[in-house]
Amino acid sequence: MTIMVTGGAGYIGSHVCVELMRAGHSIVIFDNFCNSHREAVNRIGVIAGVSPTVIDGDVRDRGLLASTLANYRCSAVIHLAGLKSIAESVSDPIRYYDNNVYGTLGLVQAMRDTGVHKLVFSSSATVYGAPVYLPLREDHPLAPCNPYGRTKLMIEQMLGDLAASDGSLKIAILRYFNPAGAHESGLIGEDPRGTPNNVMPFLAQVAIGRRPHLTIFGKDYDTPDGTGVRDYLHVTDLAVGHLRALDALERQDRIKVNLGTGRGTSVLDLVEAFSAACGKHIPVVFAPRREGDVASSYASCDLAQQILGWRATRDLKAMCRDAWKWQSSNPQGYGDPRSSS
């Protein structure tokens, strides 16, 4: 198939593109590069052995989306484009509703206009809000506690309504937990613009000397060591999950599953694992809890294994090893002078 990947030059998107191309699919990356890097596209081509097609466009541009789908005869869309900072969504919610919700609405309209009926959507575990029980199953109550999470839930609901009204539409909704790590080659990885929103790239930047220490928000949670517990998932496992979802849509029209490991790891455990991977001491500073953070969050992954035949195979050690290989090979990320060598 030819598959359009919105946000395909981003952290998760680049890894998804590699797995799709390795499986024999043709891809069209649709990205406006607001939080991604053009060099990532070159690296995808190096890993996959063939350069992907790239369309420089905004997901809110319905006309360009439709012409891209038609011109390249796309059979499916993997929709990863979206703003993802929880803090920024609180300070600028209009931007998040405009980009995430309105952008997805334009995408599904463009799909309808061009007769494309298969969609894999990047959702988030933030739709659950504060856990009522653990591990989090797909039938857990949905109560996101920030605008970012609410945009994801609103999109899920919109896609559900569209699917109910159109029997030809096949939709897989993937609720990510905490992507981490990098491609084993060290060629692609997480290189956020500005201050990282996720702990792993922050750790890597401390280890490489770009930041003085890691700030840990909260050390008095009801967890084994007092720091927050999350379900960290290797980004390559996550990418493979998209491939399995695409395959599963051949057999099933509606899919909604968690993608995680089913295991919780505390922030201090992550620091220890990363320190072992890089061979360096990671200085930490504790700060008060952030509003909206929960003590623990980790997935039940039984449904993904049952429906997709998927489970995470890479452990925390592999995540830290691969993240460090990426960061140590590219100290300044994709902007490093060695990045094109």
The other form holds:
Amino acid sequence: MTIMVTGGAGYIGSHVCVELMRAGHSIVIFDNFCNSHREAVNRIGVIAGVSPTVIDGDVRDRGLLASTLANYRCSAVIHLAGLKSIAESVSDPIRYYDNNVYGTLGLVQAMRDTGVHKLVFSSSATVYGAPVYLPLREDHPLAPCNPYGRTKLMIEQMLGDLAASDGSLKIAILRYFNPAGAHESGLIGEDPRGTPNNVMPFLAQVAIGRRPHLTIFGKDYDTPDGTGVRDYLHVTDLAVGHLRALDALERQDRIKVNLGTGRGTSVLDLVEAFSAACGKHIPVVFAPRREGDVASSYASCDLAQQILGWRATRDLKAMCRDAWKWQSSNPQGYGDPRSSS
Ligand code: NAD
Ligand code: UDP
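I've shown you the form predicted on its own. Could you give me the structure of the form predicted together with nicotinamide-adenine-dinucleotide (NAD)?
The next block holds the full complex; its first chain is the one shown before.
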């Protein structure tokens, strides 16, 4: 089966590509590299032993999408292309609605034009907003509190309308919790541009000496140690979840599931685990809460287990070990002079 992976050069997409290729699928990466590096594609090829096909394109280019789907006879799309910074979505919402919502509209039109019926979409736990109860089940009320989250919810709703109107469509919506870690080879991983927004890449950059300390946002939350609690999930487990979703679409037309571990980890727990993994002290500085953050968020994983037969198997120690392997072998990420050697 040939699968188009939009956003396949990005952090999660590169891991998804590796797992798809390992499972024997052919892939076509469709990416405009607005937040990724071409070197990631080379590394995917090194891990998989075969170079993936890459189309340098924007998902808002419906014609190019359609011709790519047709030329490579793709039978499914895994759609990860999108912008993901909450802060940027607040300052520049048009860019987010254009890229994420309009981009997905173009994709589903191209799929319709070329008779491709299977879609796996990257959604986010952000669609739930502030938890009314924990763990978050898929039927929890949806109330995203920023433009990024609203683009994800709008896309979910659009896909729901499409599925209701066309019985031949098979759509899986995956709500990711907090992806973390890297491929165990250390060849691919998360390489954010500028200052990382997320805690794990920030920690890794402190450990390698690129930043002096981690700023912890809030120490007065109603959590065991006062710092924010999240459901961190190994990016390889997450990638495998996409394969299980593709399989499950053979049995079921509509899927909407959380991908998480069901375990909550505080920022201080994470700092301790990362420090053990890298063998270094990680300096931290406490600061006020970050606007829009919730105290705790973690997934109910029952539905993923039931529908996909999937559950996360890698623990926090593995996430920190692999994130550190990636960061320590690529101190400057893919831009490291050693990257292309
Ligand atoms: P990423 O930025 O590393 O990867 C996204 C990829 O999409 C990049 O390679 C980028 O160049 C590409 N892209 C963006 N806009 C495009 C466009 N218009 N046309 C073609 N390519 C485009 O991000 P990621 O962390 O790998 O996230 C992948 C998906 O998962 C995103 O949709 C994101 O919203 C979603 N998600 C991520 C997280 C997370 O914490 N990383 C959590 C929940 C959901
Ligand atoms: N966090 C932090 N310092 C940082 C980045 C994040 O203390 O530099 C905290 C944040 O307040 C939250 C947790 O780490 O409690 C996870 O944040 P992240 O941005 O990684 O994920 P999200 O908030 O999107 O779940």
